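Below sits a lone chain in structure tokens, taken as the form predicted on its own.
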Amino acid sequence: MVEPLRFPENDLFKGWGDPLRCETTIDGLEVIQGAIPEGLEGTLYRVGADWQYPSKRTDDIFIDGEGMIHSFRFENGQASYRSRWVHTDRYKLQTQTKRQVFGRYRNRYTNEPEAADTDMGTANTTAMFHAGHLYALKESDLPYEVDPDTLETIGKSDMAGQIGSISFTAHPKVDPITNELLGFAYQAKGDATRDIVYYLFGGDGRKKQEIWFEMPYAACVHDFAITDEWVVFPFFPLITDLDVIKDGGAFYQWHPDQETVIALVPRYGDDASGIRWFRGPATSAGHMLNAVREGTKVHLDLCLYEGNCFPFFTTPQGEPTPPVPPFLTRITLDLERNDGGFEKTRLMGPSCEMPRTDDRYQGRAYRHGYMIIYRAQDGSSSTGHLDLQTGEIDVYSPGPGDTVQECQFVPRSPDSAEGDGWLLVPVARVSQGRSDLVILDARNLAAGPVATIKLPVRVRATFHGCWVPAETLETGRYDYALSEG
């Protein structure tokens, strides 16, 4: 007899975090305010975590759980919604066992015997579209290709044998101007290895560069940044210890005695000989806003924590670390400076997370940044816009107790000026137990939504995603341009 299913007493699974565990298809979503802008044609893809089966643990964390991919398709003035499980190896095994057989986050040594030879990848972090293919990604595994129309899983992909590492980043950069894909893998040869590899793919999907090198320690490298000439890899001292995980411990531990180390890798380099290194005190970050080259300097703009960004990962001594807020910070790396250090400058007063730009300006001089901002005591959050030139902050607030997820910028036209377009923002209507998707004018967030699209269901949690114009879905290429104005 199969044992009864019951989620443990963990705040992770209560309230809005209550696992949804179902797939949804809704054609013709209701627009309850305003109207969908003319010319907004394409699909917003989002990926998040849900729980297929309850675990028996009480130390589960919110970044774990099976991948669920979501799509909001805009066509002829209407919108539709679809969500589907990503059929990873882990998902398929648990479909057979009818229970959770995977243990502590990313720790294969805590899995049940049935899962001994099964990859733990969940494909639960982001969606990427490149060279005509849609993928769901988690940095501990290879990408899973997904049908862009039905969201049915096609299968795990090493991109036609071109990825030699055991995994691929959950924060790739698809340059919609060059149509290049820049990505990487860390701990690229297995748990706790110091190997990292950088990949560059052309618009046709063919690999152009591959550079392997070593990290200073077996770090967590969740995100990176790019410029026109450099790829920026920040290494923060959230470190994997193989002996610890073999003993059933956490996959990462926070080492405040270690340094922050940043590597600049030539974007179009052939090997590791051109890498430049910079060091500073222990900090951490999950997400980069952008990076820009200015003469001999490279500026890295990121949501920086002066401490541990994941407090559920303790020190090696088992000591918890106090939560610290993330602030948008500019780290400046001077290629003419010979002492290997760097400078830090705070760019904005309020704390923020999940930063985004107009994707056309990733790695290029830019003015506009968007992020989740102003988390209130009632649990609500807002979407913010920072004008880096003037320092002005513009904010959209969904209302008391309601929360926003990461936004997505969509240009008004393929060659519109930077920041001239729309922000698509999933909103959790917490008190109503359902969600909205709001469309904001990216130049005037405080004016409120241009349109509010009602979902009669709850979109539990999504982390990251991408916008794919209708034409790009057909051709496989972005037809974007930089404004000359």
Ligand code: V55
Contents of the next structure:
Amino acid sequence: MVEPLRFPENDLFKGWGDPLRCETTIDGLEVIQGAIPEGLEGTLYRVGADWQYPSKRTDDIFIDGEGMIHSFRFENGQASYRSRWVHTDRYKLQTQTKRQVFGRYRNRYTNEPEAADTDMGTANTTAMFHAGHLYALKESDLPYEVDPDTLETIGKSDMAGQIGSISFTAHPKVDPITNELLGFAYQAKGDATRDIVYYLFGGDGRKKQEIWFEMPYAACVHDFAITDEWVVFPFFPLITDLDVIKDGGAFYQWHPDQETVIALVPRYGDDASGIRWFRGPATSAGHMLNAVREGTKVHLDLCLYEGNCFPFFTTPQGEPTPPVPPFLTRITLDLERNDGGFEKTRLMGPSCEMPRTDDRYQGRAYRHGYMIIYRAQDGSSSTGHLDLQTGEIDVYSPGPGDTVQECQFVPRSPDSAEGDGWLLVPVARVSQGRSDLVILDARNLAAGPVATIKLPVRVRATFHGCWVPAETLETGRYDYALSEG
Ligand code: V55
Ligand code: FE
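May I ask for the structure of the form predicted in complex with this ligand now, the form predicted on its own having been displayed?
Everything in the complex follows now, all chains and molecules, and the chain you saw is the first one.
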């Protein structure tokens, strides 16, 4: 008898997380409230994970699963929605095996024999548009190029032979003012290697710099931050041990006895000689809001956990770690301080994650941050706007039981003032088993949406994405500017 396909008992697959496993195309989405603002022309790309086939294991985690890329396109006052699997090597193999043949998250030693020689990249984390090309990214593999209109996968890309590492980050920074792409790869020569490489590409897609150096340990480097002169790499002690993964164990262990280490790498440097190092007690973070240089100081603003940000990764002894909330925190690295330490300051009261800015201000003096604010009591979440100058928080709450995904800021015009624009927010209407995309005025979230676009289907969790103006899709370049004064 053929074994029935059935998802194992795991909270991941319940409720909103119920695998959807299908692709969607909807033109002319219904606008059930308000109207799509004039001038909003372009595409919001989002990437998340879904489950191609059930596994027999019960150790799956939410950051695993096959990549699904979603587009919300705004054209002539109408919106359309599309979702497509990213045809990674592993997705393609499983269309042949017709069952799950990949094992535990990033652990190739737990794969079925059929999958022994196939890369495990899932392309499930974010979308990036640079130099005329759209990509779906996972930090453990090279980018997959995707057609910006049809979302069909074009193929795995080393960017015309320019990426020599085995992988590329899922948190690149495309600077929409200079059109530069800043990115990196960690464990860049293979599982558990300490190699990290920083890449800088010009707006024409040509590599300008790469700097290889070594991490203090084989860390999980999910995100980084940029300033005008430095790029900031934080290393947190979620560490890969080759012996453990060879034994079928988890890809990371949490080491509370190890330090947080931060490297400042010259943004336009030629080699590793100018790197500066800073150290503090064990903390962790997935996501950075921004970084900014102020004289001889570099401020790194991030959602910091005073402990392990991923409780599903245990200590080396297999002990679980208590969940801790993330708080928006400013880490200040002073280049004139010679003891290698750093200062920490809390920036915001409520716990928050998935922080974003007006992307024109990444690495520049800035005032506005946007984030998901979680309410532990009823499981709901809201979109917040923090004014870093006044400390005021403006909040949009989607309603009881409903949740928001990471927001995307879109400037009202290419040179509008910082924070003058819209927030696009995918909303889970949990009780209705479907989604909305709401458009908020970024300067007045509490007023509620200027438009609510109905998705008659569920848009499962997506992690991250990007906004590509219609004109940028044509020219391959962002035509944004910083407003005067
Ligand atoms: C993170 C997410 C990932 C991953 C590793 O948020 C770290 C952190 C979505 O996939 O593979
Ligand atoms: Fe992320």
